[in-house]
Amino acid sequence: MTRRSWAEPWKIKMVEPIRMTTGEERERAIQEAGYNTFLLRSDDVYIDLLTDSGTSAMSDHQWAGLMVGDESYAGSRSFHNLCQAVEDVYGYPELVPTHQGRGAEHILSQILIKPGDAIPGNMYFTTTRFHQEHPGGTFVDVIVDEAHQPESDFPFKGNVDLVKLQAVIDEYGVDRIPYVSVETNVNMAGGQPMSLENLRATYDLCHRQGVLLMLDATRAVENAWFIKQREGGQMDRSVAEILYEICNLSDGATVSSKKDNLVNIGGFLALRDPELAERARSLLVAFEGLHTYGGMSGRDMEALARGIREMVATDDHVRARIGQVEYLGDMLFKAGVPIVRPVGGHGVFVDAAKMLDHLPQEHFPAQALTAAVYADCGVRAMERGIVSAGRDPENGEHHVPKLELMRLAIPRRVYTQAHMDVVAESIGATYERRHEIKGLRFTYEPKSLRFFQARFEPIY
């Protein structure tokens, strides 16, 4: 039978407009933001691919929520909705709610890591590495080595290699190691899933040696997709259902509802052990505001319960959200522009180092090509490379990246597939001319996560 074609499973309720800007306006634009493309005014933006967190499109029913969200500064009941939605759709019992997903890694990291600590995890990502290594830790990458090759099909990507895991542990000692930190469909390898073989395999090994382990489950409904897809004997159940598993194979979790749970602001520590989660909930106090809305208004926490339930309603959302992202893959690669495979759940993440190949890694190819794209049509990507990598502490010197990606996240539910085709093209018309970009120095660097703040010229 011929495959038939599919469509979103929403309707468009209600529209924002856009404005295309002239060349002119673009190069005014980006060179005014130093070429770093999170220096931008969203109002000199066509197409918005700079993040998928906090960028996605609620639903009437979450809307319709903000409506009767329960303000009261102690014991909302959209708290208690929260909670419930968690233990439900997560399996966690014990919620420690914050402002996004960083007051979750924040707090995490206070209670458990000690100066000389080691922190295993699958390849880091910025945020969590920074919260790991303030209070004195060090990240360890344990990551498959298939991770650091673009062009490799290997399905799971995100798996921990539990050999090198393994000699971690030995080298530092039980002690010196507060917790494996396991990201779901790892952000910086390309939105890479690990499988559900390899994460009951990590967590065995974890418990066996009296170590916790601690997901980012940030991306974890994407995670339970590629799972159904890719791994054997699990096409058949639902992705609700391989969720709650992934989840069960973890003493905790921090997650940024900006990405899967479909809210624009929030995100929890999610736990099992009563008495690490009070001592979470002192620091929350502290940091973040009352145990029973942290960093959240009753009117957001009663958002992120009902999109908690909406994203595992049906398979319907994550198969679409997820086609939206293969559909922009899949013109890439046919068009020749050398990108990270398979394709990853939440974006497209271009090989920056291979498409500017006459630029070396020290005159940062990934943000030199982000701006370049962002001159041709409007299209806001980020650099995911040896910028986002930052400077080790001891020495100064740049971290350095086995992958130089561009990356192209696509917000849930916001844009149609004729966005998509646009943001193609632009990259495609980018590649063609691609020996003209230059490379780019620093003008500003900003001490800690640069990426987010540095400025940059050309170098001729």
Ligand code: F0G
Given for the second form:
Amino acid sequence: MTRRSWAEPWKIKMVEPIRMTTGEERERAIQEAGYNTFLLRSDDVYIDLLTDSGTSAMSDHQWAGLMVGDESYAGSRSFHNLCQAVEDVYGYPELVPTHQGRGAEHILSQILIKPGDAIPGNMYFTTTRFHQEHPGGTFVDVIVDEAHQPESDFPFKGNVDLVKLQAVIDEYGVDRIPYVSVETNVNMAGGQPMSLENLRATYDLCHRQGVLLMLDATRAVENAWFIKQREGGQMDRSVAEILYEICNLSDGATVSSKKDNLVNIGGFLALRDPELAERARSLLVAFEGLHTYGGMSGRDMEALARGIREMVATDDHVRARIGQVEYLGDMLFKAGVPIVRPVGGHGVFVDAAKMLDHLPQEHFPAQALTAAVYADCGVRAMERGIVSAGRDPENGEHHVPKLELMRLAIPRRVYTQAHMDVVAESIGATYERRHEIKGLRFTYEPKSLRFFQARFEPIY
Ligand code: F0G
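Switching from the form predicted on its own: structure of the form predicted in complex with this ligand?
Full assembly next; the chain just shown is listed first.
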């Protein structure tokens, strides 16, 4: 039987009220927040699309897991359940639990990167690059050119450009490349997948030359769904099988469990090499916690172990998840709003450079658009452009990314189709009056990861 709709494979058991605000309240709130949606109070937000990170709704089975979590300091039963879930679903035998994704990035970077190293990767992620630069490494972007073209319909914009990768390896030499950092469903490109074929070729290229390949598998399930839909010969495989194969083409992975894994906090570093895992554990005990809990409580680990199994138990979960994202993307596209195509896995990305083409990039069009969208109807989005890109630590200049985007990230299992209609109406209305939107300038600029806490004012 063919099913036509992506309708959700769950029903709602508990609800959380959200507040609808007035235009005046929102104007005041965004001004007080320095035009940075990270600095808004969540009580002033109606539909929160700031991030899909840590914002999922857990299932009844996960909530039940909280009650049976084992809070033993050492050797917790919940830790062993988590190890088994990671091994069964991702295939990695060594688990190093952390409080969230950046904790895993920190440990991985500290054990492998030395000053002067280069870390090639398929587009940067903010915290990942920070941890690569912190011990003295340099991130080098080797993603395909299509990733930087919002209108390109290329189905695998997350792919690694093998020619660029080989050129970096030749330039630095294998001794100065601790690993190649490959992200599944590339966040900053708009939630865009890589193909299995490309990952296999990247892995072969690395291995022939003795270079490790480390995945950021934070959204690997969403990537697996796109492989199933778009890559020849994959349609009849389950998302679980494809996910396992993705991980099989790597030496290890960092995962922020706050996304695919359907929990509100947690993460891990997973490895194949026991010796490398030992080195990671000896740092873990200093920075995160004992090696059998990292930064998580027993109940966190129990809910996480269950979330990991749930995310691939049937393909219907990810089908509905991405179906909802595509539903919003299609509405915005039909309203004429310029968005990154194809629509990504975890959200819809609006091309702010194109929508606000009256603003130069140094007046932060994506930041300004994000503030304007909040003021319209209380929808909270996030800037993913020049503010997020930060400054070059060497010369202090802005990194100037080719993509200047506003991200509407959709939490998993949280909002309804009617909420998506409201978002589309609000952004459609903002689009109609786009020429009135003013640029912004900093009134406070933090030194690192500035987008989280920066403050701005409009340029009149
Ligand atoms: N890697 C990717 C691809 C991510 O998207 C994130 C977080 C991390 C690593 C870091 O994980 O937050 O658990 O420490 N992304 C969030 C976002 C913050 O909104 O995109 P974390």
